[in-house]
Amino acid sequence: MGLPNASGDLSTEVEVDAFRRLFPLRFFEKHLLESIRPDARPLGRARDTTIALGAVASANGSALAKIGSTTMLAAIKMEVMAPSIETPDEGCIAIDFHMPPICSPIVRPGRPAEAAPVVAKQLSDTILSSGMINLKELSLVSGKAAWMAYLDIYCLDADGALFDAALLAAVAAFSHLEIPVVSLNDDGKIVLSEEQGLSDREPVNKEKRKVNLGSIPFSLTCILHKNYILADPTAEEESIMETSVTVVLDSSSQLLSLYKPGGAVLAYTSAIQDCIALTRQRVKELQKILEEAISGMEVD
């Protein structure tokens, strides 16, 4: 008796899937009329988010961040460098963002992904201008030695809101970061004590330490379509509804930046205000998720 119903359900599923592929915008708009999305989320809700600290054992700081299916792996490697003449009491941060072919079918082997340099520039601007890292904390000996923090972020699954997930992974990696112990070698150069076997020497910095984080940035990307605002879009939603706005706030909900890369929909003041309000809610969620990840790491 159940066979006809099962056949009917299967036929309906095929028809829905075919309609979704042939008329994607109409498919989404039918859901928007009901104030819901195909994945059953309300328009203003972000996807489930997780953070795992210490994902890369060989890195000085690392984290794996997931927003829905979008997955980012961030790793920080610390190296001693000579500071610049202009900033003798400061270290430096170098940020790179990688999108290997495994992350998305639109990324081709041998060709750099178009989004990669854009996200890398956004990350660099946001992290360096937010005041999260005091570069003076990365100084070892004024004018002679300082830390260079190499932050590499790898996109393992590109299912929308790439910048949001990449920034979250970067923030989490800096939360996990430990500054290594360094000593003077026989040539008078500052080197990592563990790598050079100089554990018996007087260290320049006494012990491994955490970096004091200042204003921590969090972001939320929203899609604008007609009179609708969709928070945390998937890759499919981004490809169909092309107007996006990314809001970056700090941990006290102060606006750090707003990014709108074109698009057909005008960003009216009311829409921007709604996006900022959604981001403020999202910041509270992300702060709690990050705090729980840090607490779990301390317990372990």
The other form holds:
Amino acid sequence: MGLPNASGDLSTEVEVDAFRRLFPLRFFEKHLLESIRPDARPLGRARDTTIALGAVASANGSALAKIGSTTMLAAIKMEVMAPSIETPDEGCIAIDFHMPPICSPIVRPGRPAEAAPVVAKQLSDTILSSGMINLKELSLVSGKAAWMAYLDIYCLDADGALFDAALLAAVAAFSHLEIPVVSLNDDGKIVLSEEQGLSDREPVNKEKRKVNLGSIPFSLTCILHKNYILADPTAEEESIMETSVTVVLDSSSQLLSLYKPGGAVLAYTSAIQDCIALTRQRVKELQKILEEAISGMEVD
Amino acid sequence: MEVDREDGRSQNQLRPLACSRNILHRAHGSASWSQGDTKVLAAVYGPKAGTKKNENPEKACIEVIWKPKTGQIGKLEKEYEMILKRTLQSICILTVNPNTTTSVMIQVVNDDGALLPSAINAACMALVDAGIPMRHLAVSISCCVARSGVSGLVILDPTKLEEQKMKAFAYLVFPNSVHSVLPEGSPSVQGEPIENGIITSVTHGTMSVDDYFYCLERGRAASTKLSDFLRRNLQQQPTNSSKAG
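Given the form predicted on its own above, produce the structure of the same protein in the form predicted in complex with the partner chain.
The next block holds the full complex; its first chain is the one shown before.
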């Protein structure tokens, strides 16, 4: 049909936007030859990242994370419950990831996004196996009461790298989390103590405390296309070049997850090493951004 | 220092493999794959006309349905469906039958560790049985990091008990090994033969970066053995296409 020739001839006549829609792969490859992407980023650079802590005032811990246009809102609510019999001195964390129709034109109400349960499960596995939260810290009275933390992450804008933004929002929400003060009332039940002046009830924990975080996980998604490795893809890039590798490292450089779900491009050792090196750089950037956000909150 | 495995295997020894094709007569292709006690049944229907709403009509589409042994379909099943779909899409030649859907059904018969690798192997054999055009086969292996550090120990094909006890495990999928008739050997990309490339990798638990690369090495060695098993199996069992004779 002569399509490659047709695009070559048309490229001088067709407008940039039309060319982008009609021949997306050629559009991107023209940019990749110059080692740059359509949004003027070099191949290895991630988009601008911001974290805002305390976005949801009524939650015990919350954060809003933005990587470029991808926006995630994470909120944690704590509830007291009876611990399970096998682990009487451990609390529990329940992680859920939602993609409401606001986030993307392909998500419609009543038809849940395909990506949502997958990202939810990945997040759950990563956070629970990272050792960031020691579940024993969430225990109140051994065998009788422990904290259950419900972490909900809502995607407000889905523009690629959903897992990265969701993990960042979750981690930021945990760093903002304050466990409320509770005390044991006469029936032996745990209640929230609103006032601190009550002397007839002995509080179980003296003051609102922050959770001690162990090693914090950070991640980076890269797209492999021929010999190029693009860090932090947008939704457009993800839909055109389908092979993605997500590397999760924690602050002590341990590999928590190397996730490559299929894809036409095979990953050789050199490509994996490059992805891991890009992730190490990104971990340092994200650590700095998170520390700035936390110290910004403490000043208030 | 060797690690004592409960069933007496050495660290690089796989469980006994068994594979039979064309076991379901209504399906266009079917296969049953078992590694030790883990057994998975895969059935392929297709290509059928039409693609789903959000899929590209210029290519063939692959749909995966995963049925667990017990219980309702939850996030784990959805995740496995997505991983399997993307893995199979990368090995099938999608431009041969555009605007068609091929359905792959996976039924878990028994889960004793290495479930996802068994399912990928079973699905690949079922696709061969159905005659779906493919670039190469997908050979899948499970590796477990028993001990980290200098005396790192990676064991292959862990059982469910071993997976739960160990620090971390990885499911790896490689293309099958190439027997080349060319005098210069098989083509290589970036100095590495094609069968060293990773199609899919899913890890669980914390391991160091060096442990992961060690898993990759062990996985590649094991995938050569698995490729030989597949080759022998496919050459031996001709598909009984005509029952009339």
